[in-house]
Each structure stands twice: as C-alpha cells, then as structure tokens.
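Below sits a lone chain in structure tokens, taken as the form predicted alone.
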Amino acid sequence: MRERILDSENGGVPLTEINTLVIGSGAAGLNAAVQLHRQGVEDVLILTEGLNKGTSINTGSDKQTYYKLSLCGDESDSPKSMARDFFNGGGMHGDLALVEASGSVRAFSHLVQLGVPFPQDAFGQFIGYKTDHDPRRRATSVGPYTSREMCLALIREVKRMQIPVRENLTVVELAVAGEDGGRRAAGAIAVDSEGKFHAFLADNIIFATGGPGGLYEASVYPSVHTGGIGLALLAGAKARNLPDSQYGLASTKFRWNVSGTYMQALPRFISTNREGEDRREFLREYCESPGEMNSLVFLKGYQWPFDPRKINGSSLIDLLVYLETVEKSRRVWLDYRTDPNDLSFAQLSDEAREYLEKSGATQATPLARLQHMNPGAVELYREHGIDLSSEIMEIAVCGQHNNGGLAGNRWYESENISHLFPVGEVNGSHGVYRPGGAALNAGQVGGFRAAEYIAHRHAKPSAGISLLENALRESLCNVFSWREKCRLSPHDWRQECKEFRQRMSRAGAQIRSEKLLRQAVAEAREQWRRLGTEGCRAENAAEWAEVFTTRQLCYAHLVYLEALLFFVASGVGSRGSALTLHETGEPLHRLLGQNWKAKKEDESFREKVLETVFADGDFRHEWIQRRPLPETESWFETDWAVYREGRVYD
C-alpha cells in the first residue's frame, strides 16, 4: 500500500495505491480479504462505512439459517446433487450453480475452524434440518444471528492477520478504464464523515456492498445499510435477474423478519388508522373459520417469503396486509398479549394442532406461547425497546433479498468489467427459488473463488499506472462537478430518498403490473433527469454521504424498475417472490376485486436469465438460455494435470 496526493483543480486529494480493495465488510467482503491474505496478496485494503453496519452483522431471522452440503447422517449428497436443487429452482447459470454447491463444504468448514459454532451431534456430525426449497436437511443455524457470528469470527480474523480496515468512509463513485477494446476496474472515489474526498488506484476491487437495502420504503434490511449496487451500475456494470426478489412481512420500528415461531405462536393480526385508533382484526372476514384463519398465519411461519404460489395459502396473509397497508392506507400490527377472537386448538388443521401440541405450546396467549418456544425471540425485541407483554408491533410486506445483481462468471468476476468482483448479496448468482441459507453459503464461496482467481491471475500490476490513474481523475472530476450542482440545489436529498422508496414500494415491490410499471418508469426518468442536472443539498459536511448516495440509489432505482417493466412486458407472470396483476388473469379471492386477477407464471422463462446493461445512451435488456448443468468426467489424472497447469483459471 502506497500513500501520496494526486494533484487536481480541487487542490490534492489523498491517493492510496493497492492491489486489492474491498469495499464492504459483510460477511462475503470480510472473507474475500482473509482468503486473498491466505492465497499470497496481503496488499489488501477494506473500505467501509462501518465493521458494526451492513445487513450482515444487523440482521437475522428467527432461526437465520446457513445452506450448505449435508454433513450427518446416512443420507446420501454430492455437489452435483446440490447443484441439481439449486438449478431446479430455475433462472441459474448451471456452472454457478456447481460452484456454490462445491465450494459449500469449503467455506462452511472455515467457519467452523474460526469458531462460528455451528451445532454437531456427540459423534462430530454436523446435524441439519430442511428448509424451504430444500430437498434434504442441508441446512445449520447458530440461532437469529447466525450472519452476525460469522461476521465478528472473521473480524477477529481480519484484526488477527493485521489486514488495513479504514472505517467512515463512503464509496461514491467507481473509476472504470478501457483497456484491449474492453473495460476494467481502475479505483474508487470515496467521501468521509468530514465531506473530505479520497481517491483510491486499485489493480482488483472485491465489490461487497450487499443488497438494495435503500431502495424501498417498507424494507427489513437495516437502516445503516443502503446498499451500492448503483455505484457498479452508473459505472457500467451488467446485471442479472434484478426483478427476481424476496418479500415477506416484518416489523418496521425495529426491522426483523416475522418467521417461524414468531406465527406459529399464532398473534392476533391488528388493523389501525393512520392514528393508531379505529382497531379491528381484518384477517377473519377472508376466511371461511376461525380456524381456517390461525392454520393460514401458522403456515406463514416456515413459508415466510410472499409466494403467489401460495396465495390462497399463507401467501394470502401477506397480500391482506398489503392491502391494509397500501391500498386502504392503513397500519397492522401483531398483538403477543391476547389470543385472535374465538380461536380453538381443535379448529387448527392437523400440521398446526400438532406441531403446537408436541411443542407443549397450547399456553393461553401468543406470548405465553412464544416464551415456551422461542424465548429468545421475545428478549430480541425487548434488547431493541419493544415490550411485547404491553404493547403492539406494527408490521409491513418488505422488501428482504435481491436473488439478481450484478453479472460475474464462476470465478466472480464481472462479466463486462475485469478486474471487478461482486461477491455477495450484489451478485446474482440466484434464481427464481434459491433454498433459505444459500444466500449466505454464495457469498463465503464467492469470497473464496474471487480471491484464489486474483492470487493466480491478478497477484501483480497487470496495468500501468497511467491508465489507472488517468481513469482515477476523470472519476474525480465527475464527483467534483455533481458536487458544485449540489451546492446550489433547492432539493432536499431526503425527499429524494422518500421519493423513489416509495415509488419502488408501490411498484416495484412483491405487486406489479405493467400500467403502474410504465408510469414508475417514467418518474423514475424524470427524478434522474433532475437529480444529475440540478443535484440535492448537503446541509453540512457530513451529509456529503447521504447525498452522494441518494445519487447512486436513485440511478439504482431506474435500472430496477426498467428492468422489472421489461420482465413484465415480456409475459413472464407472477413467480418467485412477486405477484403479477392482469385483466385477463386468473381472480385471486372471491372477496376481492376484479381488479385482482393474476398473471399466471410461463414457467419456459425459467429456462432463462435476465441480463441488463445501460449501453449506447439507453438500456438494454435480454433474456439469454442459461448454461446448463457442467457434465464434469472428474478423472483425477486430467483434471490433477488441469490443476497443475493452472488451465482451471482460464
């Protein structure tokens, strides 16, 4: 690592010059900088806003699962089996889909060796159990914080092998230059909590900046974690399968998913006024019986993310929240503290009255019941100022996990920008149906694959400095110049974020149609026309980030919803995560609307992924056949000479 200034108009700017810099301490970018040290490239920088922000280290569930290959018992598994599932769920890259099933046993083994501890049986077994999309008991779990464990054994880690972590600092802005008729990473442009900028040369950018966290106003990422995906995007960035998202209900004042035990202890459902006042329980009237109802909202436990596949199931609860919340302009809320109007164990279907009898949970209240289950699920809340025992817990249908991002091959490695590695949530490696936990497993792999390729192909300068540096001061001039329209904005940079939030919530959520997409598209173009041409204030130095991001968010936000008009447009229907309203579909409940009606999934699209790219001044968007499944001989005398040859790198 290399310090000096780069002389500019603006006076000198602090330059750092690295081989490698991650931006983004999750969990992925945390393990992509311990395993280049591992691999030999020890001049490795983290970037970040905070080692404490981030989804990563914030968030959980209320068992946050871990996917990886079975490792107990006798029932039989194998990579290519893997794989097979994860392909099954469509919309995957088959050669994907076999490097995160192979590289599964790898990435989990680290963590046990770091100390994430993950549970095993008397025998060194490390026991699991099946989650959704889930053909086997893959799955572990270490509790709600399964990612937060995780990410504090790899800070240890990072502190241990003294790997340079600069914190309060913001990217915003990536420099990309042309090389051999193509394009690669050249550095980054970053803002401090001060408004001071900083400008970084990088030969490779680990890019781990998580998932669209800003982008929607009824979300349950956290809210120090907006995410930077605009960042790769205004910088050229292919991506893949962006409208492909995950949905499900959570609370708001304090955003956590309302899984698993948090249903199945069966809470009363409340709907209020904008006041809070004018209380009544809305479930019951789209059921046929109480009991009916209480089966619906037991389900939602374990089918937690909104599914149209299931909406005259438990995905039937997430859409009347949403109709509350949206379309009646309404709160909900769940109440802990008494049990829903004439509930009976008798009434609950077989799988509920069972479950909840073998757990010894039949106690006179949600609470009560929840305690018996679950008691950490009730101090979670409490460690976070909400009393369940006294008061209600407003929730929504928020947005949780984008399956799509950014376009990298097997090695993770942008498929249109060399030398830049979306490792992560950013990256789009998923499908249409991932199983709950391969989230976590694709970024460790990712970290792993992107940092083993750089040690092999990347390890030395492969640029001059010139050409880096060059790129490096054109970026600068960019942030520079956006920076002048915003000293003189009438704009506040918090009425843009509000803005666009609740444009993607309205219509770029789990409930899409091509009327209200087109009309999204076209604000959407508009609020970006307007941000770029006349910026958005910064009250005071430090809200230099906020503005800046507000910047990329806003640019992530257009690209999102003209890639979700072009998936609509195209006949896809509703699938994954995500409801598609038509006039000619098929009526969703009897009690609701005509206006109701869905779109039925033309499932040949799963044979497909969705790649866009803003290229020759619009964007282009493409369904292209997926690769399929590799059919690998594995003969250990080929494949050994392949290895030693380094040709697996090719």
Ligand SMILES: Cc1cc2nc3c(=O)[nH]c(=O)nc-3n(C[C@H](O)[C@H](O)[C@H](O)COP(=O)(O)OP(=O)(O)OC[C@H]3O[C@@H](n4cnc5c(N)ncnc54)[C@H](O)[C@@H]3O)c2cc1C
Contents of the next structure:
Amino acid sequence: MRERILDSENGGVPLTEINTLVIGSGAAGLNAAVQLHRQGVEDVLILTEGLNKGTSINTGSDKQTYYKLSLCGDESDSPKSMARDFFNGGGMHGDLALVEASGSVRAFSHLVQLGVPFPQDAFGQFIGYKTDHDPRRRATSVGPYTSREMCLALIREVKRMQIPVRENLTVVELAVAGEDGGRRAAGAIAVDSEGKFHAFLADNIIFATGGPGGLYEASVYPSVHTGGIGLALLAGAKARNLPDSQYGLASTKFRWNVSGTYMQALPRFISTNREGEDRREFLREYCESPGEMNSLVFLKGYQWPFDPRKINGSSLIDLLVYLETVEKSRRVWLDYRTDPNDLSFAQLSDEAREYLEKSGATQATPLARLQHMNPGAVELYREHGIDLSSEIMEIAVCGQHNNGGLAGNRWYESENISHLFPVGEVNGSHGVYRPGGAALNAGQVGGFRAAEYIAHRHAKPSAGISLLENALRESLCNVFSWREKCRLSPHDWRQECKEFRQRMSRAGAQIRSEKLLRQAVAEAREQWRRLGTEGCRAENAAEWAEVFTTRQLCYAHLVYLEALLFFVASGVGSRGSALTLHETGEPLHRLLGQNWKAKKEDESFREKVLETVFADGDFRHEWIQRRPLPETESWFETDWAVYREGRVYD
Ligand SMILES: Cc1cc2nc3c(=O)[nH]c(=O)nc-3n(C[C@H](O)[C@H](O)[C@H](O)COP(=O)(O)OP(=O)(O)OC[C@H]3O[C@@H](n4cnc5c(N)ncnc54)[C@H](O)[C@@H]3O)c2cc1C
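If the structure you just shared is the form predicted alone, then what does the corresponding form predicted in complex with the named molecule look like?
And the full complex, kicking off with our chain again.
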C-alpha cells in the first residue's frame, strides 16, 4: 500500500495505491479479504462505511439459515446433487450452481474453524434441517444472528491477519479504464464523514457492497444498509436477473421478518388510517370463515416469502397487506394483545390446530401463545423498544433479498469489466427460487473464488499506473462537477430518496404490471435527469456521503425499473416472489376488482437469464439461454494436470 497526493483540476486528493481493494465489510467482503491473504495476496485494503454497517452484521431472523452440503447421518449428498437443486430453481447458470455447491464444504468448514458455533451432535456431525426449496436437510443455523456471528468471527481473523481496514468511507464512484478493446476496474473515489474525498488506485476490486437495501420504502434490510450496486451500474457493469427478488411480511419500526411463531401465535391483523385511527380487522371479509383466515395466518409462519403460487393460500395475507398499505394508503399492524374476532380453535385447519395443541399453545391471547412457544421472540422486540403487551406493531410487505445483481463469471469476475469482482448479495448468481440460506453460502464461496483467481492471475500489476490514474482523474472530475451542481441545489436528498423508494415499493416490488411500470419508468427517468442536472444538497459536510449515495441509488432504481418493465413486457408472468397483473390473467379473488388478475408464469423463461447493461446511450436487456450444468469427467490424472498447469483459471 502506498500513499501520495493525486493532483487534479480541483486540487490535491489523498491517493492510496493498492493491489486489491475490497469495498464492503459484510460477511462476503470480510471473507474475500481473508482468502486473499491466505492465497498470498497481502497488498489488500478493506474500505467500508463501517465494520458495524451492512446487512450481515445487523440482521437476522427467527432461525437465520446457512445452506451447505449435507454432512450428517447416512443421507447421501454430492456437489452435483446440490448444484442440481440450485439449478432447478430456474434462471441460474449451471456452472455457477456447480461452483456454489462445490465450494460449500470449504466455505462452511472455514467458518467452523474460525469459531462460528454451528451445532454438532455428540459425534461431530453437523446436524441439519430442511429449509424452503430444499429437498434434503442441508440447512443449519446458529440462531437468530447467524450472519452476525459469521462477521464477528471474520473480523477477528481480519484483525489477527492485520489486514488494514479504513472505516467511515463511502465509495461514491468506481473508476474504470479502457484496455485491449474492453474495460477494466481502475479504482474508486470515496468521501469521509467530514466531506473530504479520497482516491484509491487498485489493480483489482472486490465489490462486496451487499443487496439494494436503500431502494424500497417497505424494506427489511437494516436501515443502516443502502447497498452500492448503483456504483457498478453507473460504471457500466452488466447486471443479471435484477427482477428476481424476495419479499415478505416484516415489522417496520424495528425491521424484522414476522415469520414462524410470530404468525403461528395467530395475531390480530388491523389497519388504520395514516394517523393511526379508524381501526379495522381487514382480512376477515376476504375469507370464507374466521377459521380459514386464521389458518392462512398460521401457514404464513413457515411460508414466509410472498409466493404468487400461494395466492389462494397464505400469500393472500401479503396481498391484502399490500392493498391496505399501498393501494389504500393505510397502515397495517399486528395486535398480540387480543384474539382476532371469532377465533375458534375448533374451526382451524387440522394442521394448525394440531400444531398448536401439540405445542401446548392454546392460551387465551396471541401474546400468551407466542410467549409459550418462543419467549425470545417477545423479548427481541422488547429489546428494540416494542412492547407487544401494550402496543400494536406496524408491518408491511418488505423487500428482503435480491437474487439477481451484477453478472459475474465462474471466478466472480464481472462479465464485462475485468478486475472487478462482485461477491456477496451484489452478485446476481441466483435464479428464480433459491433454497433459504443459499445467499450466505454464495457470499462465502464467491470470496474463495475471487481470491484464488486474483492470486493466480492478477496478483502482479497488470496495467500501467498512468492508465489507472487517468481513469481516476476522470472519475474525480465527474464527482466534483456533480458536487458543484449540488451546492446550489434546491432539492433535499431525503425527499429524493423518499420519492424513488415509494415508487419502487408501489411498482417495482412484489406486485407488478406493465401499466404501473411504464409510468414508474417515465417518472424514474425524469428524477434521474433532474438529479443529474440539479443535484441535491448537503446541509453539512457529513451529508456528502448521503448525497452521493442518493445519486447511485436513484440510478440503480432506474435500472431495476427498466429491467422490470422489460421482464413484464416479455410475458414471463408471475414467478418467484412477485405477482404480475394482466387483463387476460386469472381473477385473484371475488372481492378484488377487474384489475386484479394474475398472469400465469411462462416456465420457458426458467431456461433463460435476463441480462441488463447500459451501452451506446441506452439500456439493453436480453434473455440469454442459461448455461447447463457442466458434465464433468472428474478423471483424477487429467484434472490434476489441468490444475497443475493453472488451466483451471482459463
Ligand atoms: C431480514 C433478513 C433475513 C435474512 N435471512 C437470511 C437467511 O436466513 N439466510 C441467508 O442465506 N440469507 C439471509 N438474508 C440475506 C443475507 O443476510 C445477505 O444476503 C448477506 O448478509 C449479504 O452479505 P454481503 O456481505 O453481501 O453484504 P452486507 O452484509 O450488506 O455488507 C455490505 C457492506 O458493504 C458496505 N458498503 C455498501 N455500500 C458502500 C459504499 N458505497 N462504500 C463503502 N462501503 C459500502 C456496507 O457498509 C457493508 O459493510 C437475510 C437478509 C435479511 C435482510
């Protein structure tokens, strides 16, 4: 690592030169840095908003899941079998499925080695359970905070290895240079909490900025996490499967999925006007009987993500919450203090009644049932300032995870910007459906792959300093020229964020229609144009990070909406965690109007992958045939030779 001053038209800026810059310190970025070090690439710097920022260290769920190859009992499992299950989710490239399956044991064992307390039995077997889209028992967990435990263990390792970390820095622009007719990463510009700008010249960038948490108004990503995909999109990086995301019910004051026992306790769902008045139980009229309504709420407990295939079942609840909160602009709350009107255990479905009876959860109130089944669930909210015994709790259908993201190859290098390695949630390796816990696995495997490739192919400087430096200067110019516009701007960045977040939750989340999206895209283009020409203002130096984050998020929301419009107009229909409305579709419910008809999924699209890239002045979207699962011969002598000669990196 070398420090100097970079002269630019706007004066000198501190410059750090480094072989590999890791942007982001979530579970994925931290592991990538550790693996680089293990591979002998020691000229590494982690640059981050903060070690306590991002999704991994700030989030969790009832039983936060890590997905890995089965390592217990006599159930057979293999990389190919796990890869097939990833692949069968649709929309995922076969080679990436095999890579994420093959890397699973290595990534998991590494975490165990670092002290993450994944449960074992008395014989050392890593016991597992079944998660969603999982035909075996490959899932494991250390409790509600699996990803936090992973981060804490990885941070200890980063410190032990003395890998330098620069905190309180927000990257505002990626620098990209032209090389050999293509493009390559050159570095990044960041701003600190005092509004000072810093330049980083890097041969390689591991881009681990997480999912697009800052795009939605209704979001269960931690509020400190906005994500940075817009930076790479602004730099022209190719994206994949942006429309495939997961949405579900979550509390909004303290962001947490209300899955599992939160639903099985059968709380009362009420809606109010914006001021919190005019309380109504709104689910009942859409159900034949109180028994049906409460049975659907119960099922929601273990069918957490919104799923258009379950609209006649538990996902009706998400749909009705969306109607209240978005269409009717009301607010929705859970009340654990009193039972839903006319609750009768005798009227529940056999499944719900038997479960509650067997669990001894037949107490007189939802709170008492929740307390009985899962006391920690009540305590968790108390710790975060919500007392379920004395108040109602606001919820919404929230964005939780993006299966899509940037397009990387099987070594996690961007498909169109070399030396840029998106890893973690920002890498769109997943397809339509993925097993619960596959996100954490993918983030770890990505770090191993990228580090190994860098160590074998990019460890030495591969471009002239001047090429990279010129690209950095150009980026600085962009940054400073937009900053000048912002100085005079009448627009408040908070308002700008509110505008695109509301638009995304209305038109770009789990309920989609071509009409809504056309309008949303037009509005998004206008907002992006206005932000580009008029900027938005920082009230003080510390707000420059927010102002620039608003810029990349606004661009990201435009790209997502453009991709969503193309996706819907292509006729993909309802799939994954999103419902597409169409006039020729199936009516959703007798009480919903004519507009509420769902377009069925055209499953042929599961054999394709949607790519989005900005090129020649416009967005280009293209459905490409996905790559099949590789047929590997796995003959030791020949594969060994390929490995020895380094041809695995070709
Ligand atoms: C409520 C919830 C429950 C979940 N449950 C599960 C589960 O059970 N199983 C599972 O597999 N997955 C789950 N996920 C998803 C999983 O937690 C995330 O995909 C994963 O933690 C993302 O890790 P990451 O390292 O990619 O990103 P993050 O942990 O989000 O880290 C991103 C890092 O980048 C930094 N950063 C971002 N932008 C910038 C910038 N401009 N400049 C500098 N730094 C920047 C951030 O500060 C942070 O350090 C869940 C997610 C949520 C929200």
